[in-house]
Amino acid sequence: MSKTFHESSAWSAAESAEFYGVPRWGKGLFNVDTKGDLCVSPRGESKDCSVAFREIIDGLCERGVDMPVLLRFEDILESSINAINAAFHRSIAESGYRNVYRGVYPIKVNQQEQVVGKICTFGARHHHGLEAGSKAELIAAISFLRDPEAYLICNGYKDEEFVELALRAKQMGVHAVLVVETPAELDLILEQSLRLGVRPALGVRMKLSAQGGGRWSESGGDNSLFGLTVAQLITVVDRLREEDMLDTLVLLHYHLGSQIPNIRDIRSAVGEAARIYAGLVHEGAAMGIIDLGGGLAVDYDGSHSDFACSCNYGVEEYCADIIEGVMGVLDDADIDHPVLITESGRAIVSYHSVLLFNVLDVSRFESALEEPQLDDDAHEHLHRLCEIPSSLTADNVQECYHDAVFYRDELRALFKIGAISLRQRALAERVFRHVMFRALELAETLPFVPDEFVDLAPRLADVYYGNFSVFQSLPDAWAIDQIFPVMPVHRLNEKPTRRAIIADITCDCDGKLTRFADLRDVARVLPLHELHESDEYYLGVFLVGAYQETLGDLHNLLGDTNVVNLQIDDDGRIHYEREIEGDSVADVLSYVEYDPQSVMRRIKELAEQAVRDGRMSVVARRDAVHAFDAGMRGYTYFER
């Protein structure tokens, strides 16, 4: 059992902060105020800067920008940037490295135009690049690189097209690099690089035997589904030899995975791939750049651990282990160092997207309970039943519970069989629920809970019904369980005294989330406050700015939500710099090849023979196609 509601006459605004883990997961850049309201720092530790999010909200509120809404904040981006490459600079410095470090962003982390943009633009003092998997992410890629030091790597299943394009690139200066990923791709980029007239500058991809841990485990080891066996890449190597061309493969390029939460698969992986890089110096391959491709986990969850959805190390200690694992191979080989590549997406990224969403409604288990009625014909089950809240304490909680799951069972396999009436089945229900709930409390006050005890949380849980879809814009959490940062952002200084799981607007029971951080273990509910009629209660997830955007999908066609991008000077003013609308009605049906105008059209037809037919006059038709182009133009989302 995680997080208990044991009552206190006192609440404050740290025992929210550490009770929803920021510290642990919030990096410095999100903290609590003294008035309960959580705030962004985007600039860390600087908390000159800091802002509440309840006025970020109130800025959108008066501008006209409803729930929900994706906040991108700049500062945050270009925080991230900065840290991982001043992180590899010091590491260089003391270590004395004798080459540099260039960060490569992979677009398919999150493709958005701004995200893309902005990182060209706050990674242009450290030449930062970028990585392109495919045909549509190379152009978007290209059209932003002006930087000369800044390498373009090309990954991904290559046609000809792809390969030309590439070569383009690098007549027009972009420092682009062809990967090779499979063996079919060698004599692909050769032919390209003849009839145009370009000398490549290449890459070879290599299948480790070394593995990560996490989910994407599978993407490194023998059986991964891109790169080079070892005899495949020295069939490369003679290839290459025999066209007088030994002199354009420069980089040698392999992925664990992303998210690897343990450094020791790092580090493993990172001795492997050195001696590889001093076999093919040996060789005599140019080579000067090893790429180490993605990797450098997040901490979700906060528990600076090996789980999934952590990782047992910081960014100063991957790249410390990183220049010290080429360094021990290559210093032995006496081989130059070679430039240092990392393809570091979710790192990134992560931080600087929050959804905002506000709470709808809440499906509540009440758990108090009158004395119970009973008619003189009551089955004795039910007498049973009744009996056992009176007699429930800390001692004898757990024979308690299993004499009222035995009673519950017989009254129902009763019912079946027309031997109690539905009233009396109804009543059984009700006192059952009400065991349950006083099960729980007094389970969580003992120093070991028992099993039976550790799943009635979340049975017992309200249901807080928020106005976004999971599909949409939290894909992850439904397809994968990756846990998100989720809190309240405002009211810290109260007491969460309801346990809640969160539901979207969709019309699907995997719509929801179930699974929060939490030290020990992941939680199954999260600690919520009572809903205000009179006010909004608003919930933000964070670290959502790799690969949801992208992934999300039209579920229920529920589009995409606003996006706001942010940015706070140092005197804590909020810029909003710039806004995108969400997708309207008209979007989304357009996206599944709906042609708006013949669904007005036809709407219309319909309201025009239910007046020939006198079912509607003439002014209703008028205002009913109002509220359908209305309708039609607005959000997919629950609007006040």
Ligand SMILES: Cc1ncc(COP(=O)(O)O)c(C=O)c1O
Contents of the next structure:
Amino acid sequence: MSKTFHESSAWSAAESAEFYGVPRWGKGLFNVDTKGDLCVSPRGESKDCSVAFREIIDGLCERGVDMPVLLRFEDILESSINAINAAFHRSIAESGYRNVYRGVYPIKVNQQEQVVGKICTFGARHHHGLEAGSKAELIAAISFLRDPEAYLICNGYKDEEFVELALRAKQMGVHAVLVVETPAELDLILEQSLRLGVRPALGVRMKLSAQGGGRWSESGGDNSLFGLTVAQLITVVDRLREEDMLDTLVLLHYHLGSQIPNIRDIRSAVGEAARIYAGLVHEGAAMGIIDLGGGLAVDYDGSHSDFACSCNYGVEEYCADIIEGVMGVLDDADIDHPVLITESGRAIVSYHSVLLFNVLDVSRFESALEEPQLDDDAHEHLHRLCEIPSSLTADNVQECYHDAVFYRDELRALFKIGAISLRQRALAERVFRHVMFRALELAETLPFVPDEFVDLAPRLADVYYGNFSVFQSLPDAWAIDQIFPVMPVHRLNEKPTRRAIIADITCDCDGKLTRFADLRDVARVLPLHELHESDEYYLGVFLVGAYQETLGDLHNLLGDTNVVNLQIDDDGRIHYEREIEGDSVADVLSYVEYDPQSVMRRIKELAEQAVRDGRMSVVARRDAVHAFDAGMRGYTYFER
Ligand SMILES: Cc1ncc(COP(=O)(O)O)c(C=O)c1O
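Alt. form predicted together with the ligand, vs. the form predicted on its own above:
Below, the chain from earlier opens the complete complex, with every other chain and molecule after it.
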């Protein structure tokens, strides 16, 4: 744990920015102003149109939008699409690459209509296309694609209907490429193409031997679930040759996995893919396109390292390495440069969404200890334990802590056999907790903090209860230990004096955030401010635009949060573009097969029975039914 608490009372907003790592993960999109507010600058470095989250929250409150709220910054989405296209264009120009970049957005990363629609709008000038991996995604994508120069990459398992829809889309002018993922798919595509009289544009997805590091490393490599082996590829080529259809094979695709942290893995995959591409050209396939899949990583913890939640490269290096890798192989083989496609998802959508929630309450362990009052006949171990606080120093902290653990355990055992009283046990626990606090404080003054004290910090942390559900809004934090930047969005010119973990409002012991961004490791506590009784305390979770919305679930029947799309103009004015109301209680009940009308009927019957039994007046019945009716229409989260 590298975040330590200094006793100086002066504290600046700049220190908060550094403390929470904003310049490292914020990419210039987020910054802290001198008043201590976290601000968003949706067009990046230029702070001209920077807006404080506090101002946004005020606007939400005035409009009656309750927390938690997912904010989608449309300008950030636009900036991200422009950034990847600009980086490829620059690399293409600088290297003399003789073809173009055509990005496609894989809609699995965030399928919300608003998001896909905006991506198509912002991507239009770059001919940015879409990637679909299922029939539902395919239909959604086709409904948006209007640009004949933008690609529609059709990945995923395909049945007859999938293939028919993609071929009909091609007939309607969509630049659809059907990617063969398994040998059996080729037969299906050839049959459907004959039946419909539509010649397909085909791609092949390859299993490369190269494997990316990081969490999704098994998406690549020999044992990956998807794609053709080289042997299967040759079978596909032979079959197309037999059918006189080698001219339909235009694209080579691979996907190394999402969030590839190390640029070396990306480079080595490109080299292998370019060789396969060259091989296919020599086999007589038409080719013309390499699709390098997703994988462009997001630096969630700001460490610029090859840690799974980070990456040791930026978009410029990514583009340059891809182009160099492809050119290096194809120039030697005297093969024309292909169109380059990447299916970057998280790099495009992560930054544009921010989850905001208020803190409802805090539970804390008190470290203060009054002078213990011990009876003379108290057990000797209790006497020994109570002596420890006064003898504790930085020099003997480890020894004293071990002694305290020993006496605490002995006293617990004595309690179990009835040898000490409940009050004595309570005193032992209080003294032990005090020793833990003091030991942690002293250990942190040492040049090296031993592991056993690092582990103490989360055990002594306050629990801040946030008005949100990890399972609904941050499922990856629960399922795969994904780290997202989390921090207060105001009061940043005050020193955060508490160490906390964050619990959500589900009744699940996994509903918590206990891993936080840190430069050298994963921080186990988050520094936060004392709550003020009269003021709300707001936290933001950042970079949540990828995967979280659709993967989120209804645990404890906490539903979709309110969503607000925002634009910020050049004068720094906030435009609340669109508000999508979160689920009501009736909505979430209907998702799990309840009929809200039947639910209300049963509640009314219960109330009527209470009237009949004399437990409730008719007026109380009316009020109760009103309350349940309002509850059914209400938000599933905590309402003030
Ligand atoms: C085939 C394919 N393309 C693209 C992506 C998107 O990857 P990323 O979000 O890392 O860009 C994925 C996700 O894993 C994928 O499976």
